[in-house]
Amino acid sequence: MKLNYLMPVRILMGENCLFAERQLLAQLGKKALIVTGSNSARICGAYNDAVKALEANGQLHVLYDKVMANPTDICVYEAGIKAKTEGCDFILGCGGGSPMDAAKAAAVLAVNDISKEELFGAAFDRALPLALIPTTAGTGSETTPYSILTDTTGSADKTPMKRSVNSPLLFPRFAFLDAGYTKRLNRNTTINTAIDALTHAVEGMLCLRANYLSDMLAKDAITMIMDCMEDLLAFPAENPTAFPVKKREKLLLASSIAGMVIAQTGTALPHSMGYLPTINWGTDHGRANGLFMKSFLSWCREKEQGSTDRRIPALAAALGMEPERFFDMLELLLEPREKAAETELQAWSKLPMKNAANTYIKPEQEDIARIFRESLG
């Protein structure tokens, strides 16, 4: 058996965490740069007790609020400027999986030399110290190493791609995890946002990359998440309030192990596929990931047929039901689906899919082009 194993984060967990461990902020630094987008983190409350929580230690702070839902490398270069021409020497990410991506970029641009065109491929070896506070329970930022930003400039043909920066220098050194953030989100982010960490979960443990640890953690995730998936099933999309708050906490949690996973297996052919109609569409990222998992799923089952490497026997104990029962309950949060045209499905199944080779049984093109026809022909 080989590890290697790295989580480097201190998670901080509770009603009103960040206010009272708010010692810890003080040792990133004397300014903040607040990377936040421009509504959400207000109308929750996060934004307003990061400030409390700086001002109570004697802290300064500035504002960057311009994070758009898939932030740009535009906006994060925009961001490090800031942190750089303001004299931040920290940086405090605010808000869900956008901000937080944005907030690690800015973090290396706020103190390396590096160009647009060279953010996807520098080598750095600095960034300035990095604290996160999710406002959702989906995509696990808080514990990982990547922020995954849109290329604006892409490919040669100039069309918008997802790109990531991958370091262990963008792992935070602090996640407060506080529930109370998220009990105002309404149905579709509070299951998109699921489904975005059952997904990394999911595919945590099919990644080659997979190990004990990591299937340790994702069956446990996947475990909290489907003990919710009732209460998202019965969401009164008219009252967010009403969701039970111990059900977002399980979330919020089981998002943050969930994140631990990927930080080690990376993710697997879904999260690739599911770029393009996040980029094309701007389906949600978390919506768009799911929409591929029962055809991806029912493709891994009839690969591992009469394999040494049957990992789908695993991942159903884990969701505590047979996939079929599993896809009738997924089905029901993602309906309707969305549907693609057929000059979409032909282009985009002949893509190049970055994620596919670090899943334990590769696909062939042809394999990719019955999971795109399957999930939205």
Second form
Number of protein chains: 2
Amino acid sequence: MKLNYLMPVRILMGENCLFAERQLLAQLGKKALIVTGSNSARICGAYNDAVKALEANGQLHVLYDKVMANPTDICVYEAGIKAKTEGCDFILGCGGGSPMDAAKAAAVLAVNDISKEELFGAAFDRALPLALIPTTAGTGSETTPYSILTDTTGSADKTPMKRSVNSPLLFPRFAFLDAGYTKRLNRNTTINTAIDALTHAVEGMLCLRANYLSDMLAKDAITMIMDCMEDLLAFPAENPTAFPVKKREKLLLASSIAGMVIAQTGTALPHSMGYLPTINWGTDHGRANGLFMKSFLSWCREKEQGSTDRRIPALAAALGMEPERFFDMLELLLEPREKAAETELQAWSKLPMKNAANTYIKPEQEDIARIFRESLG
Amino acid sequence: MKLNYLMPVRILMGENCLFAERQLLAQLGKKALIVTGSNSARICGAYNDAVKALEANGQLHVLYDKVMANPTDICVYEAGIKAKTEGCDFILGCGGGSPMDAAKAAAVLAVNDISKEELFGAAFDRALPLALIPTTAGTGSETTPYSILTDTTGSADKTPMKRSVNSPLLFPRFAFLDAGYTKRLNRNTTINTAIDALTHAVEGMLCLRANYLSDMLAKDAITMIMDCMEDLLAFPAENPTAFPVKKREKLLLASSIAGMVIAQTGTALPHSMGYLPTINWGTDHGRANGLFMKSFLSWCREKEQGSTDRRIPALAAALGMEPERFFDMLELLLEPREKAAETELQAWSKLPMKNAANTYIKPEQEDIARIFRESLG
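Here we have the form predicted alone; I need the corresponding form predicted in complex with another copy of the chain.
Full complex below, order starting with the chain above.
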């Protein structure tokens, strides 16, 4: 049994936990840069609560609220420079995965001179202290050491690519989980983020780096999310607040636990494939991963036959059902599916997939082509 | 759902992980105080491995090997002074719960001036960096912020009492889990430490501070330990190394996970009661807690009837069996039971129990008397 586990984040969870536990924020510094998107953190109340908590602590703050979905390197440099020029000594990231990932990168860029060309893979040994406030239940960024960004400069032909900055310094000091911030999320966002968390846990079980503890946490996260499946399928589209708050809480904690999984394991093939519909079509990240699940898991099951490393049975046990029944449920959440043009299928199938090497069965390019075609053809 | 979770320890697990990951030790400082007992860490090889790793790193070390079972305040001051006078800048604790708890206290006392009268409850804001190497699978000290010591000065009549020093600074930076160190443990130690870990997880589910995440981890730890129950019952007394290594690994990781539980929840009534046979008769800590399980859990089940806060069904589900069957198994591990004299029963039943207030059903003194009598009468 081998293990290398680290998840040093203090997780606070509960209604109004940000204000109630504001003395923790007081430990972080004198002046915060609040990193967020233009809208959602304001609408859900998280931004206001953050400002209230900081003001009650007598802490200053400035705002960077230009984080877009799938934040670019350009955006995080802007945030990092703002932190530097405003003399901020800590970062408060507030929103879904995009603002949280941008906040992490800003915490690094505020105190390191790293060129855009060197950001991905740069070595650094300090970052501003960081607290994160998720307002969706999917990314798990609050419990991972990763910042996933859109690299606009790195690839030879300047095609934007999703790449990651990895460092234990990107773990926030504190994560504040208040399901109240998620209770107005609409059907699409609720489902797509739940699928994101679910794919983190599922892929975590199928990574080379999976271990006993990551599997245990993955199974727990999967159980929690599957326990919300009926409610997700029956999502009250006209009135999101009718979605049970207890299930919102469960999804939120499950997404943090799924983050604890991928903090150990990384992600598997579907996450690499999912970046293509996201970058090219703007498909939500969680949904994009979900689109490949059925074909990917079917392929895994086929390939692992006869191997000593069979993982689909344990996954099915965690799901509490046979894969086919799970695929049917997932399809109901995803339908209607996007279709790729033949030219896209062919082009995407030729691209190298970073996570292929981290998947417990290494896919050949022809396997990847097949999964693209089965999923989007 | 409320939560306040912190477990910042990096856990390394695997055969020879201490030497393989020695570069982590290199981060801690230039000169280590190795804190251990007189024997067991040497016999199992952990001490040698620690010395080899430090020497390979070019780090100096001095040894404090006088930690006794149930270490006293006197002992930890001695270790703390040794660290100070020898100019050690980090601590390496190596052994069962006693050396690890002593190492934690030494890390504090090496850099703080705290009088013996003030040790329990003292405020401090620094401690030497710390790494822990468990050589038994029970205490979970490597994942908790507690140091449990025998207070020889604190009580009015100078009766030694078990008391704790609590601080997030007592979490080690690293925990090295190598089940190889546990493979020669005899029947008594293997069983008593397994019971210790099991009672941590069981009591964690029955604490006022239990939460969703602590329950999840507790159930995982209980499942892992119960999965070793058959092997524990059939322990090969003549040849401890015939106990399956895979089960040694499972027990070791389970004990760390049970530590993650009590790091959140604290412990419940049995841990307070267990200190009495330990202090007075020298009963092993894990065994001492185990002695009270049957009566305590039966009492819980009786008292929770009609309450909305019923926890025994979830515990039975985690155990994978009805409590009666569990009690029978536990009895086989414990037999023959110690018996207390009538004077002891009467005296102990009158003592205040610190953890009573942290138990989900607050026991009255008469309940405590009943559990003592049923367990040791």
